[in-house]
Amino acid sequence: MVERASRTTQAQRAMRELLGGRQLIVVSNREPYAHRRGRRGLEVESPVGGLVAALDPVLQATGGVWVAWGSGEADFEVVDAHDCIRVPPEAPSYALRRVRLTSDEVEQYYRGYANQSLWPLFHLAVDKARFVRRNWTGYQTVNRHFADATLSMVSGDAVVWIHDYHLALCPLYLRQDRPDLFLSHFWHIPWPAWDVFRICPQSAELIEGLLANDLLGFHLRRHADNFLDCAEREMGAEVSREEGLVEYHGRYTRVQAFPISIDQDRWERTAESQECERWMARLRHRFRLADRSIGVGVDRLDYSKGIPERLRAIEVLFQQAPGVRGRFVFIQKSEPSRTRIKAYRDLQSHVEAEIERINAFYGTETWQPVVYIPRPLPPAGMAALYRMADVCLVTSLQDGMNLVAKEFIASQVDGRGVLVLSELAGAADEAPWSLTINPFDSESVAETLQRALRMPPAERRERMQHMRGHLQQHDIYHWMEQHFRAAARLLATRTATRSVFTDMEEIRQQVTARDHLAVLVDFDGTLAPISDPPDDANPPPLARAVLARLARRPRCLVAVISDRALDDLRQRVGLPGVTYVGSHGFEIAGPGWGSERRQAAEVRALIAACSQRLRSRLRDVQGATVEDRGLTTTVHHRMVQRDQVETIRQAVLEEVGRVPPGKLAIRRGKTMLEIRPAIDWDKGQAALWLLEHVLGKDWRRRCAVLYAGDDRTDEDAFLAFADDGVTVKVGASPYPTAARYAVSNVAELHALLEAIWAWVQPPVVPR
């Protein structure tokens, strides 16, 4: 309980910091609480898992608004005159604004356009996609309803977070009426390539709707890249793929990957509970599972999940390995879904018929090969299925993420199960220790199932330990925090960046307003011009000279902050009195003192080993370079052919997956991938730590700060000093920056430093 409370508290704190007094409004098709009529009168359905359960405590803490379709049969019996109700019922703390929809609107918007047009097309089930004009009209109408409901709840400056494919037009309608709103949208399903997306008759309208957002999130980088291609081809928008940025009609949309996750702690606690133990015993007895290997598949009955393909592979397993007959039982947990749509009714009939056929052909009086559970199970029952499974089989034909894979990992508290995972599911990008399959190749899937069932216990535990370690660090709260940080950076860019040379008097007043001055500068592209190769980078003599003069001045802290290793940085600058902050702040050395973050030092050998293996793996990839910087390793792909970038990314992912879980992380930057200690630490935090270490906790009262940098990694520092520092972006920026000021190049920054040196000289007293 303590750990979950801690994660929830972190998310609440991050949201408060993001909001800065702004109102938060969440907009989604699904509501967090629904009112229904039960045997004892009105009953309230509480949040169950996933996004709703994670966002609910955050909204409770921030007192925001949730706008959603009022789908409960008694929802509008309890709302006020504005269709609002305070929730949660036991301790009301935020407003739920319910959107009224007629039965025709539900049919056209939800069952029609959202689930018979967008869902099949975006999951590559093109043959099932139906585009009917009245459904599109209904989709437009309902998106307008959601926008109007949201606007009715806005008070002052607001942050609006929209969710999923049901509401692609809502951002545009909001933007038209309130240009000042900050709009963020997370797209929970895949985004297809342009050749597939262009099938949609309303492709341009959908893109235009989403480009009204300030921040647009997808599960995977490739989904984000597909969207960028569509925006460029369909709308003629200006696209920066490296920066994930779209410029359309004079405004920018940041497009970024945020792989969604689950509440790992909640699943783990449920799996360890006595109730889960009772469910395991009940299921083993009910389905005669004692002394048998168990496979499990958990899905909605949806054609994107590959359930018929899964059943075909299981039958091939029984044919190829007759020895597993009688010893292996596969449990298929599937609830009927969207049964008013013919494609879903047909799928349900087909799946049930196939299970009946397989059981009739292969089953015996004492063995049922496939157990079918169509009814809902409580959380403890679901955790029991996952925990007792030897194999979890995920055969998605196309999936944005697939949280079943993560629920299985979280529930595997005994570490005995094997995850067999479709390479077409987004979760495969985060689970290199699973056994990946192509669900269309039934023979290969059957062979992989055999491998999983024969896998030694030690290998099972090792694989599961790695996946559980990654999941623990990348849970639903981490997903939310990443959103909040990205939004905070974009909010900071709303202050116009101005040339330093048009505001020199204002800058002079800022840097001379305190007794102390801190001059903090990045190295590559800031103090020294960008060099190719990077080993040739050195600061010009004039830059070295002005830094040396500033460093000798009393009450002036000069620091060079870089991703380079500390020793390399110190050697290139070579000035006494300067503080050197290397490896993004993991190692710091000032005049007469030094500091290295303990956790970072522990993984130095692991990073060196990763670097060595990557050099070997990538030696034949033309243009790829691996730069070992001690506490970080950077894999550069600036000179690599575009179709080889994914090969590099996969190699990095696999090599990091080989080390003990929770030790290393991967950070994507401008044409590079960086392996670094798995510590929440960046240039901004390093700069704040340095100032407190040198000047004390009250440094803000006593010290003026200038921070200059040229890269996206410097945006963390620009944000850290957004309120009371002089932040300077060096060079042309292809994206909005949080820096308050800008210079065109390294030489102009050096001119600014010369001016600062002149400003801080003591006045000459005439004799």
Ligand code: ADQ
The other form holds:
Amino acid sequence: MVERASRTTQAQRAMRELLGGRQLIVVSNREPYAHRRGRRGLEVESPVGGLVAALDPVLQATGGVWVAWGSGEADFEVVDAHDCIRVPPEAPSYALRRVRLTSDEVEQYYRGYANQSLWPLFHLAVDKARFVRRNWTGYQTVNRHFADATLSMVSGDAVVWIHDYHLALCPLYLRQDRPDLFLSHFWHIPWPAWDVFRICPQSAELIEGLLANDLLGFHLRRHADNFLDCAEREMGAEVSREEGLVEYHGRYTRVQAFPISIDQDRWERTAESQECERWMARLRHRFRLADRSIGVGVDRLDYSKGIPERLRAIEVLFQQAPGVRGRFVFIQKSEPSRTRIKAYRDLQSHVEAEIERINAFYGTETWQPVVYIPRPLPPAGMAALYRMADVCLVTSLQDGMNLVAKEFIASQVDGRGVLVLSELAGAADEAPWSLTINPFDSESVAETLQRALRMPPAERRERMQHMRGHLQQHDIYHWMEQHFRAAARLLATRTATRSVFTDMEEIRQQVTARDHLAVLVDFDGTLAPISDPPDDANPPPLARAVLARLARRPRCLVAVISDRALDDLRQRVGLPGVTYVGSHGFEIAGPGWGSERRQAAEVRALIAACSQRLRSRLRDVQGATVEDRGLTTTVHHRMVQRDQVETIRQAVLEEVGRVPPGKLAIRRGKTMLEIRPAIDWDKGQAALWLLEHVLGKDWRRRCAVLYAGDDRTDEDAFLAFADDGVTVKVGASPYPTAARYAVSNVAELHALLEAIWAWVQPPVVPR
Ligand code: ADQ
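For comparison with the form predicted on its own, provide the form predicted together with this ligand.
Full complex below, order starting with the chain above.
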């Protein structure tokens, strides 16, 4: 349990830092605990799912509030006069505020607008989307109920974290009442392109609702980009795509991608448990699986998951490869969902009829081709399905992320299974080691299934190891930390930035307050003026001179921090006594201790070897180029013929595959593949590491810090020193900055450095 506890603790710590004494309120349609009347009296149910599993321990630790629809039949028998109940029942530690909805409201808001307008439209099932005025009115009313319930729970300064498409208007209603609240929203489903979104008659109202947030999160960059497009076209809002920022009516909303994940450690432990092994034996026996190969599909019965398309592909497999018949069983675990909506009932009957038909046509006395499990299984039963599967088939026609793919990876403790994953699910962006498919192309899905079933064990193991390595580092806690970090940065920007020249005395006091001083500066646009081409950038002689003097002063640490490669940086600044931090902090070298981050050094060697092998492998692919930038390598295929792109992808996968799992990640761009270190690292973390490395753990007690930069990537460092550093933004900021002070240009920064030198230079001792 040590590892798991530490991941939860990390998330709790990150949360507490973000909150800085503020109250946390989570708002979602679904509640974390529901009360029902069972055979043994009142029973409490907790929904299975990543979000509750992850947020519940955090709320337990911080003691906040969760606002949600009270959907359990006995929910309001147990609440207090304010519709609140302390949960979890066994150790009450936070308040669950239940929102009362009438059956008409549920019909209009939940079944109507959320699930028959927004859900189908946003999953490109345009033919299923219905826009009924009454439902829209109900949606507005219920969003107001949620906002009112939230406001009734706010005490003082609060951070409100709203979830999903049920509550798009809630932020606006909250903002109208409490302009000071910090509002963040996570959108769990895709955001479509403008041409699809504009079909919605209430498109402007939805965008306006969401632009009341300070932070808006999507799973993928492309969903965030679609939203930015819609905000610009629909509302005429000022949009910076590069910054992921919208300005509307004088307010800013940061729009960012945070790919959600699962509690990887919990799934893995469940899959390793004896209970799981008992379930595997039970399922094998119950469905007469013997030593047959097993395919698995797990979904809510939802048309976006492509279940009929999946069954079609399985049938094509039986036709294409008759040898597979009798030797392969596909288990479809489907949870009936939203059954009061006709489209869902129709889907359920269709799926059940198709399974029956396939079984009747292809099945034999001793072999049932498709096994259907509609009833719930406990977590160990689910993990057993995933663990025993040779293939997990995810065929989403559209999916924000798809957690099933990740649960399968986490449960594959034996590394035997192959993930066949729809390229239309968000999860595909993070799983280059899966076999990706287009679910609309049944023949090709069937071929891919054959390939998966024939895949040699060593290749299966290798692919799975890579996916597991990635998942370990990108679990649900990582998702939360990323989110909290972004929120903390935005909270820091709320303190107005002031010109350094109006506060020179305050700055003097701060930089001279400690024994040591650290002067940390960015390079391009800070120490050296921005230059085009970037190759011409050099610090002016006066800046170089003042930096040299500071670097010679005892107890003064001077570092230049940049995204440039270390050697390039060192050459351009060329001063002894200065520490150089290159590649956004991946490589660090100081005077006398010329070191670099250990992982970075290791990764650099791995990347160099990969580049070299790729160059030789892709020699004959016309138009392919391999650009080695030290700590990243980019393989460009813009000029390559379409039918050759797959060859390049395969080559990159194989070469990265030679590297131990978890070390390198592949990022897929439109016309390129980038190989990069699989570690999170930024200028802020690099600067903190440097101070600790040079001055020890208690550096904050002994050292004053000045950090200056002009760039978005410097914001991480501004945040790292937000509490007790002099943080200086160089140049006008197109976005809210976390820096406390500002200078207009590079020359003003140099003047500030001169002033600092005058304050801290050692006194001239008379002879
Ligand atoms: P969903 O559409 O519900 O989620 P998904 O991400 O696959 O889809 O999560 C489903 C969850 O329900 C998984 O934890 C899975 O184990 C469980 N589940 C599904 N079928 C089940 C069954 N038959 N029996 C038991 N459990 C079952 C929405 C978005 C997704 C996004 C998530 C999280 O549509 O794209 O990944 O939110 O943001």
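Here the rigid core means the biggest group of C-alpha atoms that line up within 1.5 Å when the two forms are laid on top of each other. Positions refer to the first chain, counted from 1. Since this is a predicted model, take the numbers as computed values, not measurements.
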Answer yes if the CA of H516 moves 2 Å or more between the two forms after aligning the rigid core, and no otherwise. yes
